[in-house]
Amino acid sequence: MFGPVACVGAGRLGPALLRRWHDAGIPVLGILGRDDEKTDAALRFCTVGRRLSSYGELSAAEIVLLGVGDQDLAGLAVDAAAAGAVKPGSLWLHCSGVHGLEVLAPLAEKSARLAAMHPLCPVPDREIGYRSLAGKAALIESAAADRACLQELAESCGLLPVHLDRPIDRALYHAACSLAANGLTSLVDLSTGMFRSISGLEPEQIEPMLSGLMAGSLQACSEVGSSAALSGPVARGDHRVLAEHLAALEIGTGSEVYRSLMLHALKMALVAGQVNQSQASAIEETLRGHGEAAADG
């Protein structure tokens, strides 16, 4: 059984976290934020835990989680070290896609041991962070020492771990799962004002149209591949299509959105052997004779 948790910070996924964690039953220490307000709203969607007024209060910790913004790690560990937050042997972790473990270097001067665990899951809420955890994919990076902790600790919450073996490009990495989360909600928000300028079409009907058409997709993705399971008129070849596609989208992000995505769609077309050379040149030429009117315009 782990010892008490505590929390750095208020937000969104901290809480989320430690609230998971009280329904496994580990020991939940409590919050420590900036804003006392922010804090209580936050313990009281954990349903366990006080409020914490200092670092020092952290040293009652065996497990701390810092649940910060990426750009506060650094001055957190240089103050939490320097404070005396500090119980020898205890793991501290963070929850940023950013960084690796070099950032809370200070906090190892003092004997802490160190680990990263960042979920692949959107937490717009605490609430929805709380219901969608379970069952996500967290890359986790700690000492081979602390693997099977950290293992346990991710599961215990509902998470499934994936170790990193070796150090990666951390930026690389974030900006992947950015355009995985973030762009796939600005398709959502763009898709959407396409469908609503349709006369005719309410917002009930919208949605179910979005959502089976995405997660249709994902799941063919999920079974053959994103290659194979490329479908439309970049997959047949049909450069008449995307033409008519593109003046039908005013100029502006939609278009160019859609010209990027298709362009990229062309590649996984030719590697899938889908078109032929005939074919995608004749795609890109729309594609990109389209983008440069846009951009004339």
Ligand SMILES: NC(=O)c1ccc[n+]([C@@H]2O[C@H](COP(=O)([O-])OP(=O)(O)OC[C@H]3O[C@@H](n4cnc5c(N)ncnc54)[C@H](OP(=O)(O)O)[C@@H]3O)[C@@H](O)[C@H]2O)c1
Given for the second form:
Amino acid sequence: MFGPVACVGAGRLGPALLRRWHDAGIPVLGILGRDDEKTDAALRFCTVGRRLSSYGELSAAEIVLLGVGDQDLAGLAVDAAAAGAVKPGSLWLHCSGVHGLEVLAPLAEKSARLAAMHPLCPVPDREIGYRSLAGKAALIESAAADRACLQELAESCGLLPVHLDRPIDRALYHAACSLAANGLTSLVDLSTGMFRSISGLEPEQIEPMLSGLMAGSLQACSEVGSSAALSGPVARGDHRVLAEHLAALEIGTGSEVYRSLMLHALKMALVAGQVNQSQASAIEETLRGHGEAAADG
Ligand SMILES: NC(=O)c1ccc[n+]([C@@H]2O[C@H](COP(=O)([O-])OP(=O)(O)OC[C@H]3O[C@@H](n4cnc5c(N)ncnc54)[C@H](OP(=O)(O)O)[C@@H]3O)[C@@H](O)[C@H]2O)c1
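May I ask for the structure of the form predicted in complex with the ligand now, the form predicted alone having been displayed?
Time for the whole complex; same chain goes first.
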């Protein structure tokens, strides 16, 4: 059984995890925020814990979750270590994808155990996070001796732990996460805008069209892999249809994103043997040629 958990940061992910741990029966000490009102709101959401008012109070916790932004972690580690916040042997973990354990080094000098637990799940607000964390992967970096503890901690809030055996290129890892999550969200927004600009389509008709296309694509990718899942004019080698698409897309309404993604789709279609070299050249010329014409215009 775990000792009390405290959270630094009254934002989105920290309180969502805290509430899940509370649901799992793990004792919660409270939240140390920067703003009393925001902290109280986060505590109401968690339905447990009290407002902590100084780094010193964190020394009553066995586990300290650092739910602050990536850019605030290094300063927080320095300040908390200097303020005597570390109970020797306590576990301090952050949720950043872009940082490894090195960012918390000042805490290790005060005998804290360090870990990183990055849930691969978009958390636009704490309510959505609380509901959607279950069943999502979490990349975990810790000392080998803490692996079992992190396994249990992640599983107790419904996450599926993926342990690292050695440090990875975090910037590349985080870029991939960001493209998959934030890129997809941007794509939803761009596609929705295109549908909405079509006279004759009603807003309530658009959502099922879009979600069917996106869910169907993800489903096909998970069943046969991304290359085999590709369909549409690029996979069919049809540069004429692509030219019609580009002519219909106005600058600033996603045409640049469309071109980039279709050029990538072309690479996939070539590697998978869906198009031959002459079809690929015609498609590439169409996609790039229109770009130059549009930029000139
Ligand atoms: N949200 C996601 O989708 C997501 C997913 C996976 C991982 N993560 C990771 O989770 C961590 C937190 O992200 P988030 O989205 O939850 O951030 P967030 O909503 O911006 O919350 C961060 C909170 O930390 C507070 N804070 C910053 N420095 C502090 C300090 N020294 N003492 C006390 N509070 C402090 C901020 O206070 P103010 O309100 O005063 O600025 C803010 O309330 C990040 O490392 C992020 O990479 C997030």
